[in-house]
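In structure tokens, one chain follows: the form predicted alone.
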Amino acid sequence: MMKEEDRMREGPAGSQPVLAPTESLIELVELSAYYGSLQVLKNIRLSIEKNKITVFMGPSGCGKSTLVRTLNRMNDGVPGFRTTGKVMIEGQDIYASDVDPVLLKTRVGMVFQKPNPFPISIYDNVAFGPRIHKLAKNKYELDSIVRESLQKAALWDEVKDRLSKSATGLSGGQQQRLCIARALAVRPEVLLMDEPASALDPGSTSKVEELMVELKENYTVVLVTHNMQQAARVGTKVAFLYKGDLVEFGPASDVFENPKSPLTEKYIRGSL
């Protein structure tokens, strides 16, 4: 596993390297993950910075989706799943016993590969989280949250006159942006996106990519993708994973233009 040299310094002789101070929001410290006896992540150590887009990429089965799901404990209910090491958000281990997984998911929202709107109205999709978590004191405040979330997801102008219509009547790209609005409505700090454009047409993909770049102004975005061109277009930093190992991690331009690992170079060339 390659470590990020510009972020690490050696401790006293014989000790493990320690993380240098950063403006990071999330720290993964020797994170490993298992499904039963199968180890799918191996001692991952990296930092996710605030208001950046951090991309996890690699071939199918490399562990990138498992990795992103550890950031909001999405795999907690999977039989046999367990982790070792730490996932720290603002200095707090999210796997500690005093952390409420439900509240964690309001801080760390998630958008999945396929759009999954609820079979209810557009308005009620976005209002669902704020209602559950009692984020609005009255209908006026709830209306404001719904409108603001749809605006942030670049969807308001397209749906403002049909908020009472079923969300399932939207196009695939609109449904995915609705899911982004739904995630934003609970006011998260982090937005996880697991291949959010893989099921979309090129035009919708372009809109989602533009939206990701806009969202990093106010959110920390973590993107999983198998699309190297997408990673290069939107990524601030890129982590390349292979068979559960973090092979390389650094600025997107460095990873794509001057990869340090032969494995990374092979993957970028399409020969891995």
Ligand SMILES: Nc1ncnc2c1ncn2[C@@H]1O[C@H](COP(=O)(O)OP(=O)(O)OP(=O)(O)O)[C@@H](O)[C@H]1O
Given for the second form:
Amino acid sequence: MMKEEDRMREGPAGSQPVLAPTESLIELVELSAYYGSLQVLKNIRLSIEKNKITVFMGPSGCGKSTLVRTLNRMNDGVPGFRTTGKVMIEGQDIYASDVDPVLLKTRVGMVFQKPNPFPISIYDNVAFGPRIHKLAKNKYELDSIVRESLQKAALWDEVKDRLSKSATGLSGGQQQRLCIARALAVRPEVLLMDEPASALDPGSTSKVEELMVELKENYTVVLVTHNMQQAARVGTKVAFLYKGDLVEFGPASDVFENPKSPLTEKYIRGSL
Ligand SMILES: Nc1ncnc2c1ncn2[C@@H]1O[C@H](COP(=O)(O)OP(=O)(O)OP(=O)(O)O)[C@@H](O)[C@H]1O
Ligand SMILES: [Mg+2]
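Go ahead and give the structure of the form predicted together with this ligand, now that the form predicted alone is out.
The next block holds the full complex; its first chain is the one shown before.
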């Protein structure tokens, strides 16, 4: 995977920067996924665009979490789990043998349904990844990463005076924004969010939604949600999965106002 700057440097000396001809960042190519003999994703083919919010929705068990977890190989350790087809990120197959899965997880970060801060200080939660990956040369740089990450996650003002206090003392909504800050601290390109607001109250939910919209300026966001209003509010493109099949994929307004498939329509009406 290449960062934008690297890609721009690719051009011959003196030439105009060369940009990839497409805005697509991630390509799923005939992606199937299995837990043992159970096939849960069936030949999924779609593109995830850069700096957009791509939403996956569908009934419980249709494969949404499995799909997003294939995007950073989060399921590698699950016994019996395997994929066929390809997940290409900036043209590179992330399941190729020369890809380091640990490094991949820093490029493709993840936020889960339930906030899961470590039972250590707020500061140490955010500094955790940068320390492991040696992203800071000194304390000053680490402090800056922690501050910037908390600012990006719209949490800084609420915690700047209690950075050394335990993260478990934060409210659920604050804990979730802390988890977002923790993911951002290792400077990912992509942020996977699997029902990030489903455990939150309406106030915290709108904060997280506003945050997602801000984050897409600099990151590519992949969101799983059961909340159709949320999908319509924040989604650029929406994918509807049903029993492992990609039934529909298109601009959010098309999918919600003019669904092509009767299955999507039923799901939107709440009768599936
Ligand atoms: N670790 C696992 N081992 C075996 N089967 C699994 C595992 N995780 C998920 N599955 C199965 O894979 C299918 C898809 O699950 P997945 O978690 O991707 O669905 P989902 O769309 O995210 O559902 P939900 O909306 O309930 O979160 C389900 O049949 C589920 O039971
Ligand atoms: Mg799920």
